[in-house]
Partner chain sequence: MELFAVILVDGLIYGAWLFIVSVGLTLVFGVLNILNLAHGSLYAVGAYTTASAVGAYFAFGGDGFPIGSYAVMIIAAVLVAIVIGPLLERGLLRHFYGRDEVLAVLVTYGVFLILEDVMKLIWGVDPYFVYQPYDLLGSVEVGPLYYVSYDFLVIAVAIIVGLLVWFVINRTRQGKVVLAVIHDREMSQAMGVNVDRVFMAAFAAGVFLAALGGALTAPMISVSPGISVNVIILAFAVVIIGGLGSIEGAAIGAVVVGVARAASVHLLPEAELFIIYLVMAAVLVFRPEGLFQKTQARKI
Amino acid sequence: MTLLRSVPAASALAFAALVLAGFVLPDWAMFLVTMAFAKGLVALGIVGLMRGGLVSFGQGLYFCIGAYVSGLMANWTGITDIFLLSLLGVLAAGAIGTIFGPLLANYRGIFFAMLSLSLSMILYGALSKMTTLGGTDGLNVAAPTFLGYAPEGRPLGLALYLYTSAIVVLVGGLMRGLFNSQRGLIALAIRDNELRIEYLGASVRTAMAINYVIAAVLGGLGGVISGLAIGHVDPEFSFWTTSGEFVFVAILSGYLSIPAVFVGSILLEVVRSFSNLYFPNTWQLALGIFLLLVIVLLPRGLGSLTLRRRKAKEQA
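For the form predicted on its own, could you give the structure of just this one chain?
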């Protein structure tokens, strides 16, 4: 109960710190953090699945759905309000996730991973062939507005950064409550022994399907923000390398801490950006070495650092 009560206070402090940072960060850093947070939302959905022992390699499906829905609505209907576009993207991703969730909940291990990946690649192939949606070139997305406010230049970047920060803090608090709830603890128990959970009267299939839908919603939300931040969407949003990047962030952060997911996403963006800048021909090697070091030194992810500190305080 003490932990649950501390979540709103911690969320408020985190949001205040992010707001202050937004007014001092340069434009490039603000954009980098915005993109990292958007991708972190997708990775957080994968972390929710990981708590139950599943890893999805197809979250690019929902990332792409959210991005395209927001882009098409903005271009075809003239709707540019970011709140409404986010809602539409989330509803679309959630609806597709509700269709596929019960099906994929029957599978485990490599079968779940490959089935989720295949769905993502089907969307990639379909979008690449649809010339009405720009084919492989994709399409440009109109700049978002904020309840009638239509900023340009740096004010637009700042508004999008603040909006994304608010979403991250809100979603992080909600997911923390979910992970600490009975349903969240059941997911951890499923990871250890599914048969015992069934004997206790809980439905493993239902729990996995719900986690999948939640991951789909978060994927769609991350896609909406990314598409609006970049100003362009294309089939690459659904490609397997994009889905793999989300899995990297989830593994990098681990499932022990929600803030670690977004910290890990920022670290990955920073390492990739600077590696690409200073080692343009071998930046993939630098990124791979970084990921390898983290996995070797912190096999349970960045979140394990919080757990170690907590145990040290208890022993002291």
Second form
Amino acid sequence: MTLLRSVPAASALAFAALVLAGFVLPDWAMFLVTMAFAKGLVALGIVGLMRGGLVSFGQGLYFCIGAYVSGLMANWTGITDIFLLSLLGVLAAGAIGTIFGPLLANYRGIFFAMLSLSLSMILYGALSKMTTLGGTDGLNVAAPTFLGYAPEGRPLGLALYLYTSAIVVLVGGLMRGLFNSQRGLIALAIRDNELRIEYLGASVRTAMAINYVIAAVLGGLGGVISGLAIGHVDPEFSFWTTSGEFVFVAILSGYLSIPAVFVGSILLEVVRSFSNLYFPNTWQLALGIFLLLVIVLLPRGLGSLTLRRRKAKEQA
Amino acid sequence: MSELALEAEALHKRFGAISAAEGITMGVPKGAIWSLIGSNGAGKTTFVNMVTGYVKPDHGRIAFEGRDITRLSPRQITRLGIRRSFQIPQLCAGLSVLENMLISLTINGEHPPSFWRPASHATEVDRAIDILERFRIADYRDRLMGELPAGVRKLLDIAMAMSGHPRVMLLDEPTSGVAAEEKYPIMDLVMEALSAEEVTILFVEHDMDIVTRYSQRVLAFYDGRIIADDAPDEVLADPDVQRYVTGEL
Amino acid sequence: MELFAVILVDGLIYGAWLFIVSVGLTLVFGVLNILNLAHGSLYAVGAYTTASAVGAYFAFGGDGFPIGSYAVMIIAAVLVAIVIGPLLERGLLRHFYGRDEVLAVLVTYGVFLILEDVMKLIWGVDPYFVYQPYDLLGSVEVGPLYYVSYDFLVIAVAIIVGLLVWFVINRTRQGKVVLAVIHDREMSQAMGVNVDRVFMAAFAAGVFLAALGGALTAPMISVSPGISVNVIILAFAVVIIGGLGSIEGAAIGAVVVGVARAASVHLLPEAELFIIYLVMAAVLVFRPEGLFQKTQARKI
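Given the form predicted on its own above, produce the structure of the same protein in the form predicted in complex with its partner chain.
Now the complete complex, all chains and molecules, led by this one.
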């Protein structure tokens, strides 16, 4: 068990398991996990904000920016390399986040949530009207290449899945490091008592802005992968209900455990797929009930399950 | 005359119809230990809040070691070396005593807080425990705030403020809510730790025994004004102070 | 100059409508401190209920007395309020009083998701049309333009609703109790105020106002899935601009947004979809708590 306490070891183990799973999973499941991981990255950004006490209801903004960057780059410049597209998506989202972060960092609670939501809706409105970018129909996204390797069919799905898994493990490990770091502890302290943090001499605003930019970057990364995996992007990526689902996953997972975020995201995708299949008109109903149950039964999220067990063990 | 650590010049502050400061003027020499007394609503905490930037005076000027700090934010003032404790301890309720202390050390460390250095690095943990031991609250290190006795919370609040090496320390009612037998030990501890570094101290206090025992000089507040300013015995013998502050007349 | 007048009239009509659909949201936030994401769904339920009720009214001989359909609309809104209001508030929301604001938002987000599909289950996905109340009053000439009289009825209703809410809160005994609860919940409780009842009544009033907005709107649009989503976003913008919990703020916010949108429709149609958020962002940059902000108590 001590091996799992070491972040690099746990990450390597997780990655090995994901790679093995990739060769067994059927195509639909692989796509599901790829999408769940991509959206999980966005949710992980929200989790980072939540640790500081903020919830963004507008991460669709960055998700959408990332997705459109992958689509437009392929259409305009012919770049299809996934590494390059990811980098560009991250840079674009990070740049926009750096502009808005310091502005939004002055706001708390509802105001922060709703302002971030309104930013994403501005993008939604703008994209819907821009016919050069496809308007409400959106754009098709060319299939990605992997450093010159251009798979099709199942190998493409597998390559995307493996790429996404690698990103998730890498980002997960980095975020664990961040959460455990001095900055990470300060974020938690801000959530509890901003006044005290200012009176100790640290800038709450800077800490919030940094968390926001990190969340933007993760949103962009998730967007790039989603756009490439679906092969199509449209303004719905920035719609507030899309953002609502990211918040849902973040709340479902809680801020105690990083793997819980991706497990939560897979859970949501599974619920969505099965509801779509068996109750095509009521998947939102299922989702809503699921959300209320989580809030009532697991107020600190899925991550609190493992923590509880660990605590029980330590006391025993 | 020695150099001044803190100066206030004609501070005025109104909250609606209530006047919380009406021409507060003082000059506190470096290394002095003064106390502020007065009934509730007399303007003591407002004064502390103005000095630390939490509220801005309507008029007047505040200077720290000759530098105007009137318009600075609490964080900037804290960074300059003015620290405060709170009447109601301001702690991070979701974190343990040790983590609260670590936060303080992290923010006030030699390097800016790191994105990768673990918060619970052994070096910082050892230093935090050192400080907790000095304040005799190390036994509570893993407890959350809700489970702590009032006295421990008070000490932690003060310890966090002091770990930033203040040059001026403002203590807002350091012994309120603390059991009678803990009062002197707390004050002894704080004074000992601060006097070693020649910190200028202002403390707000209701307990006149504490005031006479620890302060060199007493400022009595009433209705936003300073009505007496002298050595403890003189101030406590002042008829106005007895009428409006200590309630002996 | 003429364009200016047109923008103003269009803006007022749209602003009046916005006020009706958002005033309930700000009222609920002001009293319960819960930002209700399901507000738009309650509006939609009001619209659907009205569509069904008015449709039934005309199917069963209402043609002889068409003006009666207005009474049917109000009854539909009341019905929604007394069925859904207590159910939601007692059954769910009351467990979240005094807890994290954002958590409460998520709870109402869950309610929003559930109501969306429940509406589809009850009313299906095909649109409903109940144009009769809209055409009933004919049209009026304003300068060179014709307006449907119903649009001015909306303005009248907005003014009546605004005055009524203001009167109840500021001039009646019940209103004073509500103000006391807003000011200090624990203290009011200690003074013998039945806070539970105040919350229940305030929430039911909020539901009624949302449903009334839906009822008024039903004759103007095709009632179909998705109407709630747009309304909630608009209502948010309005109440945030005005200052959460402020009735006057909602009124001014609604007019500002209404005129801004009308101006955009006539001058810069591309911006119509997001002008509201631009206004909101601009207001918040200068007044972070909205135009009418609550004063904050000293914390230390």
